[in-house]
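Heads up, the chain below is alone and in the form predicted alone; it's given as structure tokens.
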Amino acid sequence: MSIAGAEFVRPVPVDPQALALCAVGVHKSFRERESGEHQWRRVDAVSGIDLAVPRGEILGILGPNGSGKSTLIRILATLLVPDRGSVEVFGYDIGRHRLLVRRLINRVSVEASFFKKLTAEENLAYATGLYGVPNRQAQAMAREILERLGMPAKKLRVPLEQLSRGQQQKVAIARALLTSPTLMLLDEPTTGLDPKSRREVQQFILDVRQRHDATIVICTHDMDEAERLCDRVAIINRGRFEAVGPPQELKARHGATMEAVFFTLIGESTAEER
């Protein structure tokens, strides 16, 4: 069974023309407080951000704890407001046309929330319900897609208290392609994962874009990764892009590897992640 067969949501019109993703002058920040008890400080999280992203590409974002990263990426899956700046989705505003964008994207996140007390199985029926997809056909995708990332069939019936920190990842990504997302935006999928569940990851990210017509933005701390997987890198610093480009080409204009590029272009940043 295809994932892509998920046929039992109504698609959302796409402009083929379109940009997957365009985002121009996002700005977002928050209030932090400072040492003294009321006193507060404006903190400048994302600061005017410009992005487009063809349909079919990996987008890889690159940044120290701190950076914006993680900001961005809840920008774009509508989880926060931008101050200022617009984002467009396949040509729809996240902000008019807000539930149309829902519906053409997933998160996956380091952070992945789940019901822990329910099996994994039980989860990916809730999830996919609220986009209404048929509990059998559900299951049957998972077990597909599960089957392709290295884990076994019978892990569906525990608790996901009981999985380990890998598996539970496996099925937050599960989760994000029982609904079939045109574009999906994973927040450092495979932080945490044993090298062999990464390198099955990182193949199944290939193969989703390959086979389902998917475009990725991924944020990874993940050097090699970034490399492996990427058509463009975006270093993010201090929430800016302090470039844009293939890997090839940010390592032939600031350094051997990725690693030189990186500290190239932002130093040895330590901040806090936001």
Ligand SMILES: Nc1ncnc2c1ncn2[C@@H]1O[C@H](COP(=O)(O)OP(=O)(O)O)[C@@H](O)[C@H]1O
The other form holds:
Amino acid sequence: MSIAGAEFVRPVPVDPQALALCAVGVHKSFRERESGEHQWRRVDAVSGIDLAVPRGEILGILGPNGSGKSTLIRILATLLVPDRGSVEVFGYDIGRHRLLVRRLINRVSVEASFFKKLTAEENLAYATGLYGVPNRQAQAMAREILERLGMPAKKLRVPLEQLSRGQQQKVAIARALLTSPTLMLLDEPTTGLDPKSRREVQQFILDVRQRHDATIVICTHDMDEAERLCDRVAIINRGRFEAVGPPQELKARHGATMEAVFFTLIGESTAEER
Amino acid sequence: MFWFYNVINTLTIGLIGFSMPAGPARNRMVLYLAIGALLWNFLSILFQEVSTSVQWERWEGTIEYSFMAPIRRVTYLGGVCAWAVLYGLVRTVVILIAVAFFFHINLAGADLAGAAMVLVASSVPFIGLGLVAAVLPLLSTERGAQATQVIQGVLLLVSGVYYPVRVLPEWIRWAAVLSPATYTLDAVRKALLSGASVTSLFGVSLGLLASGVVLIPLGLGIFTLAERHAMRTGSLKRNG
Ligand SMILES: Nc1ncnc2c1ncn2[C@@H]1O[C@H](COP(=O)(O)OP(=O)(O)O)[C@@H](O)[C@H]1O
Ligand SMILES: [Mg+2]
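Now that we've seen the form predicted alone, could you pull up the form predicted in complex with this ligand?
What follows is the whole complex; the chain from before opens it.
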């Protein structure tokens, strides 16, 4: 048994042999009604996903809009209860050991959700306070992380609504990292960033795996990003994995470039919003 | 300033009493109204604050992050409630000072200790009611806050904030019996207007505490159920 988790968040005993993430037969459907419609429709957002992620891996989930990436991430992040199937994080079932699992994970979403009128410092104080991280340490760590992400420290003191989308996303990444998660769930962290910021964030993700011994699941619809960052990539379409493997292997089997792989597996016509 | 409106509102309501001819009856009326305004101010903060913060977190989308934190829901809600009590007390004291300064109120015959006891006891059921109301914005971002205001409006109507509940029409008077605010207002007025002693207000305070002991677990229970519902239907998400 070794101790994983943060210096400040109460550590969780973790079996070093355990998979960082193990999901079996996960299903989730929603009821949806378009405005004006009377009938509810069932949307199968995730339909039968199996997943085994060893510790230290960066797994990419590549898929078109509406393919179920965010739903899957929310299930892994204990925010959604799956209709069927089971998920374990470092051997802990996410339903039965919800609070333990929550100490091991954190999530960054596409939308950097903050109290927009408050400053980054205030937002970070609130968020890390919920995890029991002492504020002084949190602020010092935040300054260091944001510096590595190429963001000046004085930006921490202005209301978040005055920061650019890229800067907000960097603060969101800092917020997640401050709780030293052993499993990071990143849902399109670079969508909408300019090329320079995207590079910085990507480099940072590689850095985090190195320095913090973190396991990372990252959703994206950016082919280059998937290839550059990920040890393995899962191609998701209509709530199912079409293929999972290292980028090299996928390319050897399904096409010359990741883009070719993507279109071979998903089909040109379906690779758009449902 | 932030509280300007609250101070002015309380003073305005107190001024209504000045439409009576001068004398002890007028002083009593002004105090009667001011107590109503002050207490309503305090109780509505307790009632609203949890609901408001859930609403705010939903609006900004931070609620998914707060709910993902490894913290028991009781602890999270306890923190919000503690903040509400502190905020409510400070704001009420500020308004109280303004009122006392403006109206030169004479509290010679009042029993302040009794009033304070009732006030403390009444915050318990109001926190419970606030937890129940906080479920509404958890279920619906848009309509939740409106529903909370409807409940608050009903409480304002039936609890005798600015008039004795006996002036209410017959068909709604029964509702006054159910509102903890009715007993709070009545008891605080007895203490401040008629000098009712701590011992004579013991029963009411105990009753208020007892209703809180029922309402708080009820509120927590309903909140937990609503959270579970949201985790099944995916209603917490704002976008993405
Ligand atoms: N909370 C929800 N309520 C109803 N439908 C949802 C909800 N979340 C996702 N969906 C639906 O599930 C499908 C998958 O969505 P999502 O997981 O967000 O896809 P992605 O992140 O890959 O773009 C979409 O059709 C979407 O409309
Ligand atoms: Mg998404």
